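Coming up is one lone chain in structure tokens, specifically the form predicted on its own.
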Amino acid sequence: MKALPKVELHLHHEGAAPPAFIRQLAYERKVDISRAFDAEGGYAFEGFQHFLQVYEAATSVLRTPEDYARLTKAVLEDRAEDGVIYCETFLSPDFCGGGDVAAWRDYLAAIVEAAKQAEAAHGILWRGVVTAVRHFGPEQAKRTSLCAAETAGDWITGFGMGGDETKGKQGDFAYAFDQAREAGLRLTTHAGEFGGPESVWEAIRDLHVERIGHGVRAIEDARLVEELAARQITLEVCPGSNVALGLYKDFAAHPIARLRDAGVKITVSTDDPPFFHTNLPREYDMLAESFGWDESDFRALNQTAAEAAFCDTETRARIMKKLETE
């Protein structure tokens, strides 16, 4: 599963962050955020909620472009050994400049050649879609979108929001998607995680959107499974991350499988991997042992992604390359 080439659609750039990266930022910048991590090392959390306070404790070492840079060339070198071709990583302006759009330029700058050192490196693929965090507000997310729209182009190529599915409704961020729409960007969301079924009716009927993160809990709602399918909206899903959460117990009990026998278009990425301690091959192999998926299956999969990758044609057209021939 390691060497087999892979696209993956769904990963948070600082929650890619090997730990051992963000503890040598803690000490560089003197700061203590020695309760973010176990006796191990590892990202130690209990549930979504403090989940979410950890990884906003580990983002606040990450403080100049320089640091972004860094955590870049990391994150993309781990990518690389694990087969990913091509990858789509969330980048907030809210913690690269505050959601200043000239400050998040020069984030932007930095985070861009280093993907390009390691394009160079290990001919990796990368992309930007810039997301809100929906805890921090529908006005901290028109900030957000319109960073979005003052750089879109051949890097960002899109827009979307994670945070806490519990804050408020995906169409009270209907502006900041529409200001992301009209600059060219495609949009995915966060929804159907701890929102349940009606966070991704809501995501397709006030955002418009065409994909979904997880998306998993549109299993509770058959019309919902069928809605899915006739639109062809394609779901990020990460089924580790899932489990590591307590959405479902085990791979086995994760609706992957049944969503996908239903006509909806799946994909599978980490999300944030060294927090969930997982990466692309161990996705796979659970995959591969819990519904007796084999090649094929995972590179129809990757081929979905390709399809489904907010990049130009010609991107596209040398990922296809890639997974056909590799």
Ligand code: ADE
Contents of the next structure:
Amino acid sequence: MKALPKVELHLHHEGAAPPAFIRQLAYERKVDISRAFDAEGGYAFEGFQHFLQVYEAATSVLRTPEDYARLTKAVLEDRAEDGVIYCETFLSPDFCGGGDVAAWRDYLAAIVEAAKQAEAAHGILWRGVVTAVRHFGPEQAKRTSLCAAETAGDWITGFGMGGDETKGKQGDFAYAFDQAREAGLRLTTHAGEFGGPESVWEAIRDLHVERIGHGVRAIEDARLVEELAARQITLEVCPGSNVALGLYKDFAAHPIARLRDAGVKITVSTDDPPFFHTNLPREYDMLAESFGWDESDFRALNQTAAEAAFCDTETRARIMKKLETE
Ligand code: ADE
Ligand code: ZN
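Show the form predicted in complex with the named molecule, please, the one above being the form predicted on its own.
Everything in the complex follows now, all chains and molecules, and the chain you saw is the first one.
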């Protein structure tokens, strides 16, 4: 599974931080976040809300553009090691300068420089999707999307929203999404993860996104499944994340195969891999084991992901070529 060329569309930059990397930074910064870790040194949390708290505690030790450059190097090296040839990561100006455009530019410059180095060293291509954090509220999301709009271009190609889906409604963030769309950014939002089908309907109706982060709880509404298939909206599905956060009891109970069989465009990602003790080869192994998917299924998934990638046509052609020849 490692050797298969892969495209990953749903990966949180901080959520991909190896725990040892965060522990080292905490040590350097003399910050005590030991409660975020278990006895083996992995991230420790119980349930979604606590996961978000531990995520933010871990992120709190990332304080400078240089920290984000180091993080980017670690994250892209790990992905390249797993056979990922193109990945998009979610970046939050909230954590990179607090939503201030000038500060965000400094963080982004450091991240881009590290991504260029990773491309030169490992051939992995990278793009960033600026991401609002839903539980920080609509006013902060406007600042975040202004950061996105001001830096839209070759590297920042999308705008999205993660965070606590149980807080507020998708439509509360319409201004932020409109501002990003007007700057030419492509749109995605987390929906149908800890919110039900109604949250996915809202994402389509009120934010006009073309991809959905997770979206798996659409399975609870047959009409919504039909709508997703008809509109060719791509789901960024992260099965291991959903199982780890208790949405489904195991891979066999996960709706990914049913969604795919209903004609919905499906891609597979890892979300926050070290938090969920996963990586993309493991996700593929589990899908192969649970649903009998084979290499042709995984190649088809990656083709779908390349088509849905928020990149320019020339980059897409490079990705397609790598998928065909590697
Ligand atoms: N931020 C990081 N991971 C997330 C997830 N799975 N859902 C919502 N927000 C997140
Ligand atoms: Zn996510």
